[in-house]
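Next up: a single chain in structure tokens, the form predicted alone.
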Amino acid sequence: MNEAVTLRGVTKTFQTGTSALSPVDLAIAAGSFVSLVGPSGCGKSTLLRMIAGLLDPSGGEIARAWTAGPQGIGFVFQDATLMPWANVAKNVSLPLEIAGLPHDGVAEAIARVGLEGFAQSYPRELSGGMRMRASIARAIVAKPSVLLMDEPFAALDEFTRFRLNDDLLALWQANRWTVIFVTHSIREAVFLSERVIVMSPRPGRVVADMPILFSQPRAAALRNDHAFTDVCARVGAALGEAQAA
């Protein structure tokens, strides 16, 4: 299977002396959906930013199978980070504008995230869930092969979060991006992912790599299944062991 990204002995120590990551070895297959979970401050977001090329590792190497730029990766942050003075269409077109690419796909990206009719709306006129949909549209407008998501739904209410989880899975199944998803929610990670990577407290390292074997597509009813609860419990136990070690 082709790997989208491979990390070999990757470490990160900041100039303050804080050691964020001890050696991390991790390979993520192209087209897969992988979630990173771990305690606050364990280096999940740092690892994601190094995969994106926004931070350099202090040691080790990262081999990426995509080219730089918006057609290689899309990044969705915890905050929607929309420009308040620009409407949805302008916000979504930003990566294309920066890269000097045509804006032909803006309307399509807006439609794919369920924001038809809101292209001319401003962020202040949107709900939190709608702002996050706009942020996802901006990340996918250039049709990247990899989508990196850093706790994108953490600030949303549970109902909105579930709906966006369902919609994200549908988008992934239709496009088969490689998705690397950071979350504090074990249930979210298990519902979305083919693999859940459990990380230790800082300096972060991989302590468990757990396949999630539920078939795709996944229905919302899976969240109420005993088998789903059992898998969540196993991931939670691995996380608890990591925190106690």
The other form holds:
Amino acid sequence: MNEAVTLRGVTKTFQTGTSALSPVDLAIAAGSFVSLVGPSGCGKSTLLRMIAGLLDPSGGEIARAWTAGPQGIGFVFQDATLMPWANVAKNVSLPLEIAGLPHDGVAEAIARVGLEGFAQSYPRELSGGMRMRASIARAIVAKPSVLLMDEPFAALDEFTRFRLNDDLLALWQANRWTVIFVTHSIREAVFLSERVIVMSPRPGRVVADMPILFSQPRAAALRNDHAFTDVCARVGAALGEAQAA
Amino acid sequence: MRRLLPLLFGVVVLALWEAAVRLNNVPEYIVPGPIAILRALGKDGADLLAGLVVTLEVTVAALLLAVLTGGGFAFLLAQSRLAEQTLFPYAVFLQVTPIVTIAPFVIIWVPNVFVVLLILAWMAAVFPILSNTLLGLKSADANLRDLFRLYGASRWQTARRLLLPSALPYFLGGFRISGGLALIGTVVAEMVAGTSGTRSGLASRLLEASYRLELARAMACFVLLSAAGFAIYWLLDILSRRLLRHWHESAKDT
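Moving from the form predicted alone to the form predicted in complex with its partner chain:
Whole complex next, starting from this chain.
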């Protein structure tokens, strides 16, 4: 199988001497939806930023199968991180603008995240959930081969979060980009992913790597399924062991 | 009604002032009443306005120069931490030095009076724009910076699409302060440099009138200068709200 990204013995030690990450070995298949879960401060965001190329690892190597620029990678932060001075359309077209790509597809990306009619709105006129939708539209507008998401829905209320989970899953099923999704919500990770990677507290390392076998496409009703709850409990147990160790 | 309150307060104060002057028979060359000042404004109006125009020419030129140099210099300093550490103390020097102490040197070195005034007013006005713009350039959202990097943005693209818009509210805040300072700088410079003749500014005329004990005329100059200061602030405030109205919290209610 094609790997989107392969990490070999990747470590991170900050200048202060804090070790954020023990050696991590990880291969993520192209087209898969993988979640990284772990307690706050376990280095999962650090790991994601190293995968993105925003941080250099202190040791080990990362082999990426995507090209640089917006057609290779999309990134969604915990905050929507929109430019407040630009309307939704201008925010969404930013990656195309920077890379000098044609601007068709902006309206489509906005429609795909359900923001039709808001192209001319400014971020402060939108709700938190709508801002996050705009942020996702920006990340996918250039059709990247990998989408990295760093706790994108953590700041949203649960209702909005479920709806965005459902919509994200539908988008992924339609396009099959590689998605690497960082979250501290076990239920969110299990619902979305084909594979959940559990990390220990700092210095982070991978303590469990669990395939999630529910068939795709998944429906919202899955959240109430007993089997779903069981899987969540197993992931929770792995997380608990990691924290106790 | 609430909007009229400041106006009403002003009218009451002026009436009390006029009454005090009249009841105590204070001569006009010691304290002129508001009506005498108004009369002086009417009589010397054209003459004083000509002086105001001279003063405002210097003020506006100094302000524009401060925008160009302050903004440009801030942009350069924002490019490198080393440059900022090396040069910023000299910008502070510009700010903390009273311009009257530098004026004598500038007057000796520069033959053209307009240029003397321009330099001194610029010195008074440049620092708020420089320091605010620098702060704004450095305050761009860290995640947005990362995003620009991830998308392979050039230095120019990052500057134009991220740093400059991020700095705009800060710059405008500095601009509004500098507008007032440019006028104050011009007035101080005129008084120190002592311009004279038909091309003399309003502050020089104020000083002249006070020497001749024409206090009503001097106060009329003062009134016009204050009004000009208000007008500058008001215009810059409108400009600022216009530019920020869609997105910045400070301009929310327009």
